[in-house]
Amino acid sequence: MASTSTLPQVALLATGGTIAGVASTPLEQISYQAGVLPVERMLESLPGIDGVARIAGVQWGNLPSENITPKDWAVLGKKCAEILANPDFCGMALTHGTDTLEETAFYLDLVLPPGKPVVLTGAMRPATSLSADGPINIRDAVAVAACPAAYGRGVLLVMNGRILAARAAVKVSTLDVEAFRALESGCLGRVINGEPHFYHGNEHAPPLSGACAALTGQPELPRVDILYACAGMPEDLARHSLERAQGIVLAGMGNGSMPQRICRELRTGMTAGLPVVRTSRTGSGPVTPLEEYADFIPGGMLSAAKARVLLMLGLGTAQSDDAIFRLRHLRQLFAVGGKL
């Protein structure tokens, strides 16, 4: 084993979530208080992790991730940029609640240029659980953050031994420790006994990583609403968002389809320059261009939650108020960000 002084240094940024949660008994895995333990206490549950890397714990906050907002993303993005600019760190790991982990990860991927590894992780069981998954996830995330092969791959998500790209990772389970997958593209690699193994090289920069770096730390982003398509969906839902939002993401049926009444309402807003992105409520498979929806932006492989993040940042980076220019800019972003 390498001496401590020669090991790479990794920042461990704690934001809260189940991984820092506490339950009433070790057998309780569902009912607990998230975001309780500080980063120092979490590291105490990891004997021997000092043999993986030198770790500098940073307590950013302690929130259940359902309470994370875009303003929190801005503060978090600015903090991550500061840490990455420190030459003492080779990379960073970030603990986060799983409910909105995929959104925070994708936001960070869009605002942080690819370079030093940024690795998010979380847990499905509280820290007090008899079989808590948080400690091993932290160990694996730190190992990936310290791994030279992770450099330049954009923001990553590591849980249950899987290494996933932030753009592709989605939460697929409410309770299982195998909670995240990349349903279309698959995972980038695995961590086996603390050793990261990537399935392929890193010949190409990750799509859109750092594309919205100009908005790092920007607390106010355009409002984008998500509409969930369903049988008999009332038109006033669409009208409510059309009157208030600057963009809309539709979690559509099948390949991003919608009731004709909703389509007519959305086209009213689109005529006035409001962009609408089609995604699918099915959970997997790309949403493709369709002639009948040619004026909508197809979301490709992006989930509704991820499409919302990209549309918010895309609207923020559009350098013109001209609706035609803005729509062209957004179509280009989604053509890249939504591809397989």
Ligand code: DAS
Contents of the next structure:
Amino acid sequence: MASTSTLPQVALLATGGTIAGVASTPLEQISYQAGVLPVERMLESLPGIDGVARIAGVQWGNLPSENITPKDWAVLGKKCAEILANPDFCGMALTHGTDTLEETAFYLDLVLPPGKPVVLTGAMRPATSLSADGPINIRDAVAVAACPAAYGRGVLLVMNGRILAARAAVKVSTLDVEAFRALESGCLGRVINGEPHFYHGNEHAPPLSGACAALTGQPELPRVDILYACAGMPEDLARHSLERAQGIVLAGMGNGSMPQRICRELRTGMTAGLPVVRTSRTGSGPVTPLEEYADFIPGGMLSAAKARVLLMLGLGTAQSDDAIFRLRHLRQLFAVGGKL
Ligand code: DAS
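Could you drop in the structure for the form predicted in complex with the named molecule? We only have the form predicted on its own so far.
Now the complete complex, all chains and molecules, led by this one.
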């Protein structure tokens, strides 16, 4: 084992979630309080972690991730940029609740230029649980953050031994420790017995990584609503969002389709310059351009939650009041960000 002082240094930034959660007994896995333990306590449960990297724990917050907001993304993005600019660190890992981990990860991917590894992880069982998954996930995330082969791959997510790209990872299970998948593109690699293995090289920078760096730390992003399409969906839901939001993401049926009445309603907004992105509630497969929806922006491979993050940042970077220019800019962003 390398002597501790020659090991790379990784920042471990803790934001809360189940990984820092506490239940009343070791047998309780479902009912617990998320975001309780401080980062030092989480590190105490990791004997041997000092053989992977030197770790500097940073307590950013201790929130259940359902309470994380775009304002928090801004503060977090700024903090990450500061840490990454520090030459003492070769990379960073973040602990985060799994419920909105994919949104924070994609936000960070869009605002942090690809370079030093940024690796998010979480847990599906509280820290007090029998067979808690948090400690091993932290060990694996730190190993990836310290790994030269992880450089330049954009923001990553490591859970249950799988290494996933932030843009592709989605939470697919309410309870399983195998909670995240990249359904179409698959995982980038695995951590086997603490050692990261990537299946391919990193010669291609991930699409859009760092594309919205100009907005790092920007606390106010435009409001974008998600509308979930369903049979007989009332039009006033669409009307409500059209009156308040600056952009809408439709979690459509199948290949991003919607009831005709909803389509008509959304078109009134689009005519006035409000962009609407079509995604799918199915959870997998691309949403393709379609003649009948030519005025909508196709979300491609992006889930509704990720399309919302991209639309918020895309509207923020459009820097023009001209609706045609804005729409062209957004179409380009989605063409790149949403491709397989
Ligand atoms: N409530 C969840 C959250 O903080 C717990 C978790 O999955 O971490 O996102």
